[in-house]
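Take a look at this single chain in structure tokens; it is the form predicted alone.
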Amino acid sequence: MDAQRIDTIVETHDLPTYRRQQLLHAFFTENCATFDDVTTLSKSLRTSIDLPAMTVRKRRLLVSNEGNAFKALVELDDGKLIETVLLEPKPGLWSCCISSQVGCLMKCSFCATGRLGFTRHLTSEEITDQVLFWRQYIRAEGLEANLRNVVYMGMGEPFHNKDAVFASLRELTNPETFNIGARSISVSTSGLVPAIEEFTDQFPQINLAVSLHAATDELRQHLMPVNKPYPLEKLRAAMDYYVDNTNRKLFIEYIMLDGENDQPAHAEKLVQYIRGMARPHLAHVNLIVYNPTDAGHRESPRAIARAFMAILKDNGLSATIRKNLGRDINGACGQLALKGQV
């Protein structure tokens, strides 16, 4: 459901303007899930609308043992499946992690999604409907949750599906529909440089996260094939472009792989790389202890991660270790792989 679908309904059924407002209110304020739920419409009108309200349908939903992570397997209109996650990283602060593709083409060695291969892009509506899905779930379950943040860190590389992702960002920030503040939205990329610059020009208030994971071309290309067309110097120039044109914090994602990129020498290389940015004080490093998949990597011990972070901080950089939520339901970063699909 989005503004375009509502406009299509209004036009198809020759409805007056106030009906459009009723539909907008029903789906984006009251979080109705079907047209039958829209009681401001007459029963005959509800019955006559033969368009589905949503492009995603729940197939399975898992809840973590701690109750602060929910993962949904949802089916699209063509039968393809994706996963989306609802998280509570801090009490009362809820975020949803949404997918932008069925599968992924990037083939990062540590990511379970990349092992699925790439099937197709999602449409803008399929992307934003994941946010509606979680709003409707919160309402239906009576959860004491206020969904405040949206992160494009689910299945797929958002900038590989640039046109649909950009359209979905406009919809999420549309005051008539989702009305989510730009600074409450984050987009993560593996480093598609041209799209980073376009994103900066069009969405300067939306957060950008860059998946780095190594600070030398040799190691990064081993972990992330995208480094071949867009090596570290080109990527740093794109990150500088974002920071220079937005004057906003840039998030650098760094997954901690035991014995591969987590040693003091790796931390020193990362310090050198970030210090080479035009405005390194605006870079914040999110250290992510690897979440187990079938990819053959191992997670860094927490003590190693803390020592790595200490080196960054001792050199004046901003850094934190991200709390991993939803591991027990394979809903943490890098784990979305449609396991146990039904």
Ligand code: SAH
Given for the second form:
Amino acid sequence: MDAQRIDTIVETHDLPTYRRQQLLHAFFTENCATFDDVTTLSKSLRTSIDLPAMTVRKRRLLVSNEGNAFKALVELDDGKLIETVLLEPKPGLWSCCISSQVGCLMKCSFCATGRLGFTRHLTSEEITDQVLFWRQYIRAEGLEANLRNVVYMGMGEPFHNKDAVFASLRELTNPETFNIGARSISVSTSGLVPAIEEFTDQFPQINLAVSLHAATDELRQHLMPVNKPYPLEKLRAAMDYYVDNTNRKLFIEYIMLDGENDQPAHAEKLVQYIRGMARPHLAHVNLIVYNPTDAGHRESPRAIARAFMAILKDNGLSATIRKNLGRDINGACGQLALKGQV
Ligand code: SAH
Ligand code: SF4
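Return the structure block for the form predicted together with the ligand; the form predicted alone was the one displayed.
Entire complex below, previous chain first.
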């Protein structure tokens, strides 16, 4: 459901303008899930609409032991499956983590989605429907939640599906539909340089996270094949472009992999790399605890991660270790792989 679908219905059924407003209200304020739920429409009109309201349908839903992470396996119109996640990282702060592709082409060695390979791009509506899906879930379960934060950190590389992702960002910030503040939306990329620049030009208020994970080309290339076409120096220029044009903080994601990228020498390289940015004080490093996948890496011990963070901070950089939610339901970063569910 998006503004375009409502416009199609209004045109096909030759409805007056107030019907359009009723439909917008029903789906984007009341969180109705089907046309049948829209009681402001007459019964005959409701049944005459032969389009489904949603492009995603629930196949299975898991709730974490702590009750603060929810993962749904949802089916698309062509039967393909994706996962989408709802998180409550702090009491009362709700966020959903949405997918942009079925699978992913980027083949990062540590990521379960990357191991699936790429199947297809999602449409803009399939992307934004994941947000509606969670709003409907919140309503149906009677949860005390106001879902106003969206992160593009589910399955897929958002900038590989740039057109649909950009359209979905316009829809999420559209005052007529989702009306979500640009500053409450974050897009994470493995580093597709040209798209970072386009994104900056078009969405300067939306948060950007760059998945770095290593600060030397050799190591990064080993972990992330995307480093070959877009090596670190080019990536840094794109990050500078974002920071220069937006004056906003840029998030750098760095997974801690035991013995691979977590040693003091790696931290020093990261410091050097970030200091080479035009405005290093606007970079914030999120150290991510590695979530187990079948990929063969191991998570860094806590003490090693803390020592790594201390080196960054001693050098004047801003850094935090990101809390992991949803590991028990394989709903944490990089674990989305439709495991055992299909
Ligand atoms: N494709 C985009 C966004 C989705 S991945 C990207 O790569 O940025 C979201 C985040 O999860 C990225 O920072 C990614 O590197 C990280 N990630 C992938 N696999 C992970 C794993 N096994 N453990 C922890 N984080 C992981
Ligand atoms: Fe794709 Fe991101 Fe996973 Fe890399 S980390 S394979 S870019 S989803």
